[in-house]
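So this first bit is one chain, no partners, the form predicted alone, shown in structure tokens.
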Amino acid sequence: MKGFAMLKLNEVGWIEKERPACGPKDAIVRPLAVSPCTSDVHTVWEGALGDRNNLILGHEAVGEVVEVGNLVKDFSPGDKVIIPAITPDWEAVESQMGLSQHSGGMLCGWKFSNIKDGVFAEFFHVNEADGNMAHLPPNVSVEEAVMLSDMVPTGFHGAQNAQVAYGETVAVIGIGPVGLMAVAGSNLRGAARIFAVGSRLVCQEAAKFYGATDLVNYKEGDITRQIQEANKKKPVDKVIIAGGDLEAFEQALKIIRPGGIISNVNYLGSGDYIKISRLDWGLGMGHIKIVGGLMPGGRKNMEYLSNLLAWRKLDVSRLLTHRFKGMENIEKGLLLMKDKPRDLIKPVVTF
């Protein structure tokens, strides 16, 4: 089969590989829609995971089942399915501890384009199909549904880990597709005021659509000062970091209240250390929690999220700014995520 791969650090290209084999609990899927991700950019051009050779990229896909193992109960060839970016081993000890994202070790629930070939291929493998795939609702398009693979659950996980509650004030740093879904997730959880930090107009407009009440442009000055002035020097309740660089943690600590939560869902692709201010952290005694979390995978989460699309509680169409048809355009979509043109939020490639 053909696949689009990381050949080595800073180099991508098309390769030929054997079609993956299907285990008794697994499935082989043909992609119908995929979406390149900034995580792929971090992996290839920043070496965030270390060197990878001839590893097929991609972890966001909706597809059609072509083969299932003899122990798979709920899926058959021809079924259209949503596959999350995180596909845990559900029998692992870590999964039994409620940490399925780390089944088998740190971040090992993240398999596609990390520890095995990803979805940018003619076929890809899904482990434990009954636990890691969800049926595509008939009234949800494959283009919309592919946003459920990573963007929606990652942004929502940011709001969930922040424990956003109704009436609260939340700041979201970084309003790419994940940050926009953090805005939407905070809004659905009842946040009253949401500061959205970003500079691109297309993202600012989408942030307002998803529930942001205040827009903060980091190119117009220090974001902590802008938020403090707008909020009449009162601290915010929660901060979700969905973009930016390592300085975002220092900025978050300057605006958070005692007892607040800073929730990071940003893939920190470069740098060695995160600096936090001793004073802003209340000399270490401010009861301020800093939480970082990989999005949850699994079938049930995909089913709940797809319900939001099926029942029109969430509209992800604003994320889809660039649409391509044909597998050959995967590289074009990936380079868009690398170059980040001003009109980009998210590219989708349909097959």
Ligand code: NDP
The other form holds:
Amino acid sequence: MKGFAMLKLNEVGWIEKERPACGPKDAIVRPLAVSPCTSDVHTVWEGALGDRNNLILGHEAVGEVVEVGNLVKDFSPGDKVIIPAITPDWEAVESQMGLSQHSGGMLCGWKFSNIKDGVFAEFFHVNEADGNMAHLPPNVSVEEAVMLSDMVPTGFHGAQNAQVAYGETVAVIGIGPVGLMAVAGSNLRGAARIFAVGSRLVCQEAAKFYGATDLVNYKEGDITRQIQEANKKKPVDKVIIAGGDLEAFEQALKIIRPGGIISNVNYLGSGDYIKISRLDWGLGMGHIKIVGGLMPGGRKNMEYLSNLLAWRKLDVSRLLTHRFKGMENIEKGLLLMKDKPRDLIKPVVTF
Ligand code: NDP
Ligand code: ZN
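Moving from the form predicted alone, what structure would you give for the form predicted together with the ligand?
Complete assembly follows, chain above in first position.
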């Protein structure tokens, strides 16, 4: 089969591989829609995970089941399914501790395009199919549903880890597709005021659509000053980091209240250390939590999130700025994610 791969650091291209084999609990899926991700960019062009040779990229897909193992109960060939980017081993001890993202070790629930071939191929393999796939609701398009693989669960995970509650003030640093879903997730959880930090107009307009009350452009000066001025010098309750660099943590600490939560979902692709200001962290006694999380995988989470689309509580179509037909366009989509033209939020490729 054909697949679009990381050949080595800084180099991508098409390769031929054997079609993956299906284990007794697994499924083989043919993609119907995929979306390239900023994480693929960190992996290939920043070497954030280290070198990978001829590893098929991609982890965001909706597809049609072509084969299932003899122990799979709820899925059959022909079913249309959403596959989360994270596909944990559900029997691992980490999963029993509520940390399925790290089943088998740090970040090891993240298999596609990390520790095994990803979804940019004619076929791909899903481990533990009953636990790691969800049926596509009949009234949700494959293009929309592919946003459920990673963008919606990651942005919402940012809001969940921040424990956003009704009436709160939240700052979201970075409003690419992930940050936009952090805005939407905070809005659904009842945040009253949401500061959205980004510079591109297309993202700013989408942030307003998803519930941002204030737009902050990091290219127009210090974001902490801009937020403090707009918020009449009051600190914010929560900060979600979904973009920017390591400096975002220092900025977050400058605007957060005592007991506030800084929730990072940004994939920190470069730099070595995060600076924590002793003073801004309340001399170590400010009860300020800093948490960073990989999105949760699993069928149940996917079913809940797809309910939001099926019942029109969440409209992800605003994220889809570039649509391509045909597998050969995966490369174009990925290069868009790398170059981030001003009109881009997220590309989707249908097969
Ligand atoms: P994008 O690159 O599309 O968005 C990044 C955002 O950050 C943009 O709004 C950009 O602004 C903004 N930004 C850039 N520099 C700064 C800065 N110095 N200060 C403040 N804001 C800044 O990324 P995605 O939304 O696609 O992904 C966000 C991150 O989430 C990535 O690192 C990705 O790898 C990661 N990720 C993490 C997952 C997880 O499970 N934790 C899963 C999926 C993705 P603008 O472009 O408008 O100038
Ligand atoms: Zn992704």
